[in-house]
Amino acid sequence: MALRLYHFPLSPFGRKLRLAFFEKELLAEIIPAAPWEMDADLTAMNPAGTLPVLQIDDKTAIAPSSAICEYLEEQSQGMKLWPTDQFARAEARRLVAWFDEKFHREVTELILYEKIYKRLKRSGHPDTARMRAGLHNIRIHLDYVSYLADRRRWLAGEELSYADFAAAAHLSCIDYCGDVPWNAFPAAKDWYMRLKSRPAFRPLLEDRVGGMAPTGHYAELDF
């Protein structure tokens, strides 16, 4: 049985993994699903009821995305996405947690969930106060990304890592909404353009959800 990755196309956690699969040249069936429409089979694979879920075989599945990253790193012989240096590896893990926890709480939930998820779920109108908070917070995070990008080749150091994929995955979802003020943060923009230009990013730029088109520059490699 081929690997199957169940994901929501506009989820940063699934996008982080899709980038890893491509860079590692791992074959997997990428299956779109909605986290608010988990069927019995998916819930059986992940009782937490969240996506993404990686199905290994008829009896084995892995979730959440952090556990899937570790599995991919241990099982694949391709490109390594945790740095070889132990301190850089610790830094990469710190930054993955930063984006998957802190950025997600302070930005993704306040913008993406309000603007996109609520509409798809038909669960009410966006909360403008939460959206304003997210738009304020993203500038703080972009300032930090700029700080890192100014001092390192990649966010965690000299090697491309899951830290870059986690950050780019979250930012790409917000960019779909047109809410990333790139021009105010040129160092962050240059870093993102380098990632956006990689072949691994192309499937993400082709994503469309719920008949909602992304902002005009979303799929343009040079903005």
Second form
Number of protein chains: 2
Amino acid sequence: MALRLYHFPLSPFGRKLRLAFFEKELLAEIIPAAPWEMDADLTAMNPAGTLPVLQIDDKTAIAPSSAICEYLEEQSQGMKLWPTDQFARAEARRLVAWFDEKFHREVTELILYEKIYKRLKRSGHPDTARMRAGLHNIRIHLDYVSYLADRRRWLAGEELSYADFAAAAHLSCIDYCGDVPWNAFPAAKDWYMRLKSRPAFRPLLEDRVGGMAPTGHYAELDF
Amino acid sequence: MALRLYHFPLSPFGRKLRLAFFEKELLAEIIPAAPWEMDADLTAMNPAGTLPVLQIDDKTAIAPSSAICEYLEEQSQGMKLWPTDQFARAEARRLVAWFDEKFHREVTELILYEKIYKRLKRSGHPDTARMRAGLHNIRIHLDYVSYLADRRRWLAGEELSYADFAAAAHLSCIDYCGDVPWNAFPAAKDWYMRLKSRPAFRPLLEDRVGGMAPTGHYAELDF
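If the one shown is the form predicted on its own, what is the structure of the form predicted in complex with another copy of the chain?
After this comes the whole thing, all chains and molecules, with the earlier chain placed first.
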């Protein structure tokens, strides 16, 4: 089975999947693309016009990332990323939605989209009021991550899951902008360091987008 | 196992689940609530502060609706609402995300939230520019529903699925406002009539919210 994952390198949704592909040891072509430059082939694969898209054997395509996660989990033989227990699994799904919907709306769109996406798309200047709101909101979310990390081995419980990857995917994109106040949230920082030092994280730390270098500690394991 | 579903009657996410509970013949207490009046117990069940929330045996709670759908599908014995084939299942999940994310952002938030939620929450007057955008966008989505309904028995393929319930849940809320131009989209209308005449739909047609009656044909099977 030939797998091709089309992704935008600074997309949290693509990053969540790249982490999953690596941990599951799935062989796949990982192909960078930009959501605002999708050609007709990519749009046919996902009429919603978003990335990531997973293409299978040149004929079937799966999107969005939530459907790809479920597909990988149902089909692949590698590491399981939904917990075994039914309620732990529901908790992991709740947290994936927390980051992919709530954190995305309250932080990612306000910081990453304003600072980087707008520049890459040449669609105007960053809105500083929105960025300020994002910088305010991220502290509330880091407080919640700390709360969870203080009480559990991984965010959803005892097992590493998509919840950790969704959270780390969003935070790593904001970290690329230099806007995660890690030192004020030591438990969140400790959890992130454990993820960041996994080999699966390396490709993310090597991403460079549109000639913009990430901030100082972005790729450092000791930050 | 005692199930309690807390839902807001005019929420598409609650409606998707109420349809599923009925079709699966699950015994559950269906309890109306409002997301802007959640008490401490409900907020503890879902820290994101959204409805619906499913409470199980007075102790465990599951949210949001996407996690509840997966839980119901894994645990319950009734009618299956994800298709059997893996790619049909991925297609159904793509369409659920289409309606719960894209349609929600491009139509539901612009019409239902402006017209009804704002009034119930006493949070200002409807923004007419947003409503106009929603009325424009819904035609593009109805065109897509017609395209699918012309080619398939149900939206995701041969089997009735969560994709139909997600789509019908959003459209039924907009229909409560009288803003679905059904007659311009006969294939979409035919698909919706088939759903609307199922017994599972009846409780939705009886919803009345905040003293606002729905528009004329809302509860009629021949509209």
